[in-house]
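In the form predicted on its own, a lone chain appears below as structure tokens.
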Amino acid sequence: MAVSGSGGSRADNGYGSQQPRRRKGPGALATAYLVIYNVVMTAGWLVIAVGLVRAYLAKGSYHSLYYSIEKPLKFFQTGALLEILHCAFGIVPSSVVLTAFQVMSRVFLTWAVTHSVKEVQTEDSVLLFVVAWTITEIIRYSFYTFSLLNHLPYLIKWARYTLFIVLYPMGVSGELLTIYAALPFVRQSGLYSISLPNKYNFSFDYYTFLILVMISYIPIFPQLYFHMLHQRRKVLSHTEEHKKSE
């Protein structure tokens, strides 16, 4: 559930992309800031990738690799909240509401599910979405960096508009399986739930909320996925036509 535009905003949950609206680019100071931000985020997700590989080589198993990258994952995924401010201040031409929804969906999974329900941290499904996110974000932030510098290699552009075909379903599957694995523990512990009676006369069932979150993937995933396929054909075919014209 996250989408990305130019220079650091999202347009597709990180797994694909939406063409940026045509408008005057950010000023020199904003561009410098965005370049630094995207370089740092690229480096951060590279740290996570290296951490996963090193832990796998040391353990000889892919089980429970989450603990080896837990801190940088939380830090850099939470750092994506700045992208909401990028949109709010107008230095990136994307919807504040859409970007906020998409960024918060990942922050929610990172903190309100994986961090809060310790029992799911050993689930293989966590590694599934972490690997998908890591590859996606390395490509995404690299794409933004080179785009801002007006020197975008075709390989990065191709990867940005192609690898989501596998990474998006992979990430969504990991997210859904992780939430599903958390359900019995949330129900048993009453995590984040508020029951009546209380002085506010308000109740909230986190277990039911998580089920509703899972159901929300049903209409969102196909719509975004086919939109991204359309964008891929549009962007890459335009690139091929431009190459031929040269």
Given for the second form:
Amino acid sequence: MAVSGSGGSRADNGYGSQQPRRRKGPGALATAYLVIYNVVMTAGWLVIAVGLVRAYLAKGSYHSLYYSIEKPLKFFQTGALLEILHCAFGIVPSSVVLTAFQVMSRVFLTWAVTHSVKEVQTEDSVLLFVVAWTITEIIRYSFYTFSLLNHLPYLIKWARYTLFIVLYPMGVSGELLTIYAALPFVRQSGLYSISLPNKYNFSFDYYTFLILVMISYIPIFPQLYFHMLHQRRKVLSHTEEHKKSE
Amino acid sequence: MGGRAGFFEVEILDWKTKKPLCFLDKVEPNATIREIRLMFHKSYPRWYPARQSIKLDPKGKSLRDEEILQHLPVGTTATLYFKDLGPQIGWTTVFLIEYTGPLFIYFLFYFRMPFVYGLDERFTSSPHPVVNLACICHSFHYIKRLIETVFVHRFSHGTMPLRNIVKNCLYYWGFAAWLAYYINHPLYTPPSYGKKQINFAVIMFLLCEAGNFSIHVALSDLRRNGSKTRKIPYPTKNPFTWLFFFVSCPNYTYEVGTWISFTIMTQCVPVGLFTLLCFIQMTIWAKDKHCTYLREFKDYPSLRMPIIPFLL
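Switch from the form predicted on its own to the form predicted together with its partner chain and give that structure.
Everything in the complex follows now, all chains and molecules, and the chain you saw is the first one.
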């Protein structure tokens, strides 16, 4: 789903996909790079969070806050594409396919829906998923940063594996409502659609495509959500045992 | 604790639970694993030999039918592990189903069945000769594949898991429907460079089909005496097989060539996409095969690449 969630939604063992534990793990240079990457991303999403709060205080309402954080949102969400390369080059032990799927779905929502269909930018559903993403990503990237430095505060781990319970459905709702709101405008303008006849003998209806995307949430969301709940039980109970034995 | 003089005892355990499933006594020392599978099948009729994986080690590889009991590293009481591979289906059956689908699905679109392009266009035919040509080529391709499946191919494994066939059929049949839809559409646009483009494509198509067939025959001849072992394929007198000088899997090379020619012939994006996916899939298979050859044969020709001469 587009909301990566603060749970183990990557194909990792729940201990943080960027933690060099059992395997050899990334070398010193790769670790340094990853720390910098995760710090920059944490900072970026904090900028977005601060931007949202400031805009809310300045405007006095929570409508149309998208415009105040449009640029950093696009920049930092698109920057997450690097994570696919991290998996491909093996410096992060996650599945390339799973990571690609998650990042692409976020990028799709950012560019192919919110950016492309200007009329939905004033919808409240946009705020819903932006807030969910922001909180999730701040926690997730700081989780990775601390893990790489081998100093993970329990609070961050707890937050990552607990807040998703609310944030994930919140994000998914925001995404679905936004796509739904975009539908009539896509139909009207024929956005990203091509019809016959043409010399490539191809047709594509973006409207139908968006509907199929919405339908795909039905099988995918529960699977990811329950996977994260399962990870939560594993990770947080393991820590409890550790604490007891000390 | 061994059995009667000369005989072996075989106990078969479940690979996961280690529960004893079957105990065979008075087994001949020179019994093959095939015979042991048959004996196991008698006790468990629903686990026919093709779905039995019999191994020496719970996490190890499945033993081949030809292996002989006394040549295995076991004492006179052998412990073997069983894993159910699930319902199996023979490769020949798989290919027949996978290839017959696209053949007939294409016809549904070519003859413009009413439910495809609407009632107004039902049973009409296209004014473009290339559409008829495309139907002939597409059908020829799949009929050739069916004939090869029945008469030419010799498979090293007898079966594949049944659930794979649903996945495979969705892919082959789905794509056939998608590309047939556009080629036979009333609003189809013929290729931009007209007859030149089409004639070039037809010649390339025929050459690649002939090449692909030649390679299949050459590979089949390697196993003429019914053996299941791998041998290095070499170029023969047939010029189409000279591609073996440069690639390990020229059958895949020619197959990609066939689909490229079909793309040029129809100038249709869905065909191009299908060609791209075929290329990716076949490159993965070719690289696998190439690695296997390199591992098994120390004297494997070093000039050969997996699928594209000198490149890939």
